[in-house]
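Below sits a lone chain in structure tokens, taken as the form predicted on its own.
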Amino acid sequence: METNYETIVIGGGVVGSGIAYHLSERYKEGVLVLDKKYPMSGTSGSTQAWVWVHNKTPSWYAEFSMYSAELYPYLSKKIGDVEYKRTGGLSPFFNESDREKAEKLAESYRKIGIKIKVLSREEVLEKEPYMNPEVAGATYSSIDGNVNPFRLIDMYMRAAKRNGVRYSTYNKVTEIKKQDGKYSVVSDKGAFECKNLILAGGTWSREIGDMLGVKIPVNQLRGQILVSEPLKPFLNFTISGLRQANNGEVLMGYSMEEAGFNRATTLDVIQETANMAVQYVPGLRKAKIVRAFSGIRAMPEDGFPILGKVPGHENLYVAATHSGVTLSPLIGTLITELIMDGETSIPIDRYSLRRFG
């Protein structure tokens, strides 16, 4: 295997593979992706995989997410069918007192061009007849949807490989050094050199940054998800908290727990998740739950993506974030622009690592 590359990406999840693919569109060789396990075995394969703009705050972060969601139809045409569905998204509320808060959200989004509609109870039930009739209303956005995360990463990898990108999997990075203007990346399967190094290790970003003396303040946040037996199609929209997959399974859950790298599922969260799902869609009370799983989010300390050049380190870049499924098309585009053109088509200064001091 070649040991010298123009660019190495550490991390082959949805963010790392998205960057590798977009880079490969600009130059056809000289990109290596290193992954400690195998893409889809970590966070990117343990997710509800919403492509979600709705409810993101503040509005500038929602705008950033919207730009990425808008890239999905074109991305699907380029890399193949990733089962992307722009279903529209519903975020229900069950207390009329929440309507004012929803109206303020809609108004803040309207200023940046995102159309959020605040629905009445009758409008919610017309769109989603199986929703709890006690619902008071919902916010609705037509741009939300979901994707098959396994197909997304697989298609990213296939397209990147066709363009000459190399992958080395089950290959943990153990040391990184800078010498003679290049980065030397030592791994379980040997040492590699590159000019450009991109840190896209997701939940392991902090540990990878430490190898270069760079603090990347990313923590772990566990989320647990329940999966029903396959049911006949009955949910029309992606709902904040649950969605129905193409095979009829309903995925439920959006927990956030500080549990480090522990991917266990727990009875208390399973019960809370089931109660939430039944409150939203009472008919799920009769559905059989066939499995539960958890995923670990990469959560920057302030909750927003960390993107761009690493200050003080030439040709070193970082891409660390939660919501990688939603953001991967845009992050891949922007990191590629930064490396190839020296600037990005939309500003990313607010996402710089520099903000942490």
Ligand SMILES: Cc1cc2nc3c(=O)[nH]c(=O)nc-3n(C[C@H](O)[C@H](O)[C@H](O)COP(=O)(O)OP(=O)(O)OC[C@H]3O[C@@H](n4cnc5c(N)ncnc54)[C@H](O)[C@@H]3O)c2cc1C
Contents of the next structure:
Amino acid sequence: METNYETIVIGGGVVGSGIAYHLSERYKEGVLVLDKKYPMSGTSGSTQAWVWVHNKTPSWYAEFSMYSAELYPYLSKKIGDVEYKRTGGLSPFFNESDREKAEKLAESYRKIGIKIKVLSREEVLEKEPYMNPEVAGATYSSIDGNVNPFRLIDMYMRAAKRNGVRYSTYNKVTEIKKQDGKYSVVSDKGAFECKNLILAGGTWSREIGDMLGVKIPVNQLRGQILVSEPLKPFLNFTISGLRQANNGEVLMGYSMEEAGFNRATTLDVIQETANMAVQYVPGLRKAKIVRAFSGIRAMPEDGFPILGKVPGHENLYVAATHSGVTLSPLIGTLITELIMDGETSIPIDRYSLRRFG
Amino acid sequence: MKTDVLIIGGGPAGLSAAIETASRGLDVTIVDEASKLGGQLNQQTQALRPLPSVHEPMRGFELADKLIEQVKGFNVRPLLNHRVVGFYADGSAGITDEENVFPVKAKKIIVASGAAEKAVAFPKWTLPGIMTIGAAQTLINRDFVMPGREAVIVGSSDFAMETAIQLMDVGIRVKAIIEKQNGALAKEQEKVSELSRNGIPFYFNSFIREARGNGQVAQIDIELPDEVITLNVDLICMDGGRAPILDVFYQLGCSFGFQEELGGWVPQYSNTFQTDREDVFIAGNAAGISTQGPLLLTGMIAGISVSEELQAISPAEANEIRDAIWKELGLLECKEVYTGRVKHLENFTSPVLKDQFIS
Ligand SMILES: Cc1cc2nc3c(=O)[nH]c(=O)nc-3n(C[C@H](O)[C@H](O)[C@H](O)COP(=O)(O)OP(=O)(O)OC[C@H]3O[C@@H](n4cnc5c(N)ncnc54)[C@H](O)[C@@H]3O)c2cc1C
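Form predicted on its own done, so how does the form predicted together with the ligand look?
What follows is the entire complex, opening with the chain shown before.
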């Protein structure tokens, strides 16, 4: 296998593969993606995969997410059907007292051009007839949706490979050295050299950073998801808490717990999640649950994406974030601009690693 | 709910573990998804041999009744028609009655979840009328239902031969025994002879090429070494062997090793039948596919070890009993299986699969 590359991406998840694909649109040769397992074995294969804008706070982060959501229809045109659906998103509330909070959110979004409506009980039930009739209302945004993360990564990889990107899987990076202005990346299957190095190791970013003496403050946050048997299509929207996939399965859950790298599931969270789902959509009580799975979020210490150049290291880039599915097309675009043009079309200084000091 | 010992699976191994623990004063709960204790024994009409020395010779369902009767004399709580569906963060088992899920906190868990039959796939193998030998046996002996009139058997293990005889006994016509190897695999030669005497042909080096039928199986093509023949049948019983049922061990985070002689992937355990989750013990087919006699012994060892851990028996006494049972196991168990078991124990500290939830 070729050992010299212009650019190496460590991590082939939705973030790393998104970057590799977007880079390959600009130059056809010289990109290698390394993954210690396979590109869907990490967090990108154990996610709800909403492309979600609404109720992200503060509003500048919502705006950033919106730009990425806007790229999805175009992305599907370029790489193929990724089962992206702009369903619209509903965040229900069950107490009338929450309406005021919802109005405030809508107001702050209006200023940045994201339309959020606060729906009455009747409006919610008209849109989503299977919602619990005891709902008080919901915030609604038409830009939210969801995607099939497996198809997304598969299509990224196919398109990237067509453009000359190489993948080396089941190949863990164990050491990174800097010599003569180049990076030498030592992996299980040998050493590779490159000019540009992109760290997209998701929830493992901290240990990859350590190889270069760079602190990437990403923590682990487990989420457990329940999957129903395939049901006839009956949910129209991406509801904050659950969604129905194209094959009819309903994915439920949005739990958060600190459990390190342990991907086990626990009945405590499974039952809480089932209760939440039944509160939202009572009809789900009759659905059979066919499996539960856990994913480990890559959670930057302050909750916001870590993107861009690594301060003090030439040609070294990092992309580590929660909500990587939502942000992937934008991150891919911006990191490509940064490498090719030296600057980005949307400012990303706010997301620099520098902010952690 | 709280209990000293939670036994998952109420078959022969689970029941003998229950007797060992409960007879020493421990509070025992057995959970089983069936409506009756006894597991596979309930549909076994054949004489079981060899059995451990504490039992006189008897048939499968008789042994089930005997064990169930014994268990009744102790402090054992059976949860029938219940299933373990997962575990809580504090280690409690989550048990469902198919309506609700409730936690059971146990000091020790013995998993005796048994084995599942493997199917043999061929084109149209999902047609009704095509089933495993165990399913056919259950229909005949437990449910008193005729699974068909004209049958073939795929496979020639002892279990397959026994099932063929049972089919014959209830008046089902067995038209052929199809074996892909070049001879019968059964160790009990009398059964093979009995079938031959009854005029049932054995087709060696052969396999089913295709099944046909409208809504249920009606006809099959059998590929013999030098020709293809067609038979009209409404029942195909297939023996693809059995494999340990591992779900619960997986959820508990136990390690696994691969041991062909024990049925494939098997949880790792030590000679006390303790897994690498210190509060979890194993018994029965889950610890390696064997015959009923040896399975009872594995349940007894697990029961003794748990009794020792919970101080219902002294370590010295436990060791003595365990040694004796291991000796008997060595005598009773088919040599190949026993050797596989001993090899498996050696891998306890270096499992092939471990920490599967740690990413
Ligand atoms: C329960 C749950 C629900 C979620 N819901 C959503 C949602 O609705 N919307 C949304 O946008 N986001 C959601 N997320 C978050 C989203 O899934 C992640 O942000 C995203 O998948 C991260 O992508 P990634 O490529 O950074 O990580 P990963 O997919 O984990 O990719 C990192 C890759 O790096 C590789 N790697 C690590 N170390 C090394 C090494 N040393 N050498 C080689 N390779 C290495 C790994 O094998 C892995 O494939 C959710 C997450 C969870 C857990």
